[in-house]
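Single chain ahead, written as structure tokens, the form predicted alone.
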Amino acid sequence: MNDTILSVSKLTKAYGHQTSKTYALSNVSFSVSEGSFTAIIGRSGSGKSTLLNTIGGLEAPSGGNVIVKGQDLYAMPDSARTAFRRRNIGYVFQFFNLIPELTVYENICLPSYLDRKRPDRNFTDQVMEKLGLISMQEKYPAELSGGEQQRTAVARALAHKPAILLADEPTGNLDRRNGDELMALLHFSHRFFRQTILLVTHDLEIARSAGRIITLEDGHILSDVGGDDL
């Protein structure tokens, strides 16, 4: 059995003020293994992206706690949630998050840079090639296509080897071919990297190819399948 390397325990978030409470997580309990593929889909509005920026150390929860590789986030100062969530955690978001005025492969290279390690080049250089960037990693992200920036931002999440890598939409600003590719960098990511995934998505058919599927509305978990219940 895989060691559990997340637990999500009564996991809540509510937004306004006492009389007038908006709750956008509540009570939200789940684990994961590591090494395991999980998407987690539900409409707009049903907690999915509050979820994964509370699991990435990003937004603070309300109650509850996020147990990352035995460490409790929120019972950090910010200062070292930070540094774990840069040591511990990849982040691949929509709308990729590049640095225009860095190259390719100092985009990559940006968390090692932010941590004041020297980056890893032989696995930086795997990485690349492996995505198809050796190329190109001299160029900016202007002269990239949708694509090619989006592979650039998979690679930045993997290149300094995190425990866990999580996907907020990575295809919504996609089109649906440059979105399969990405899908198939993921899962390459996943089996190659034996890199453990959380995916959130409103695309029922991307969820399907993951190995589970939690799905959340208003805040709460309506179901959680995996393997052969998929």
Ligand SMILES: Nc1ncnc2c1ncn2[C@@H]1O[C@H](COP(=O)(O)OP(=O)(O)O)[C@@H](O)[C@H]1O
Second form
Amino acid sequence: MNDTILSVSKLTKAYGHQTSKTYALSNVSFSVSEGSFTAIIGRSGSGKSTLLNTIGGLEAPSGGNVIVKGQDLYAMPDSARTAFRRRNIGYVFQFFNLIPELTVYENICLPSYLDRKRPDRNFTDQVMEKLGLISMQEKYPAELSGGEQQRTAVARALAHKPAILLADEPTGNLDRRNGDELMALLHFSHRFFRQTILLVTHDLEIARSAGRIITLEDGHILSDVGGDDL
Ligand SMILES: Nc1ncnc2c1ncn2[C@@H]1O[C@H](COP(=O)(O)OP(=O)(O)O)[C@@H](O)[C@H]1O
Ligand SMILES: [Mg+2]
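Structure of the form predicted together with this ligand, given the form predicted alone:
Time for the whole complex; same chain goes first.
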């Protein structure tokens, strides 16, 4: 269980010009083991989203490396990074970002379609079954309740078996009940599918449910507590 799946070293991200530089990240280093559940917490503006986007291959750092499954993300050409990201990173967005013109099943298969791969029907069926979506698969997002939409978004992030699932404040727009339900889904995915998860939150109670809490402050790691292989 202790294989390193992600390793971030000396990550720096600067915005602005020489005269007025903001360091969204400065010298951030840590590793994440396969199958672990890590929360990243910190105040608004502490660099959480920048860190997650950099790890997800969406935002190039100003310095440092992001190694996912032994591959240096930003040493790759852009096109290779895009393909690698699609294959290895799952995202759960705050607004779910389901495609209204696609059915639940098609939404769930979207990462595979983008990767020009045939979806693994056995696995997608298992994910849909475990997330209670089997009877919804031909429906469109507009026909779903909020809870069903979030289950679809989580199913989509799981269905291509990403090396890491990234979630940036996924409960940020949800009421308590839906927020708890989403967290329960992530914990279920972690346990049942052994999904490695990196979750950004500013809610300490949510962070405490993870095996490990990394606290960011002004772009650097203030503390890093808890085991890495829960
Ligand atoms: N595109 C950008 N241009 C300039 N500054 C940015 C940009 N994105 C983020 N920042 C700055 O970087 C810092 C960290 O932002 P962010 O990663 O969004 O923090 P968090 O997600 O913890 O709220 C903030 O000071 C923010 O203003
Ligand atoms: Mg943010």
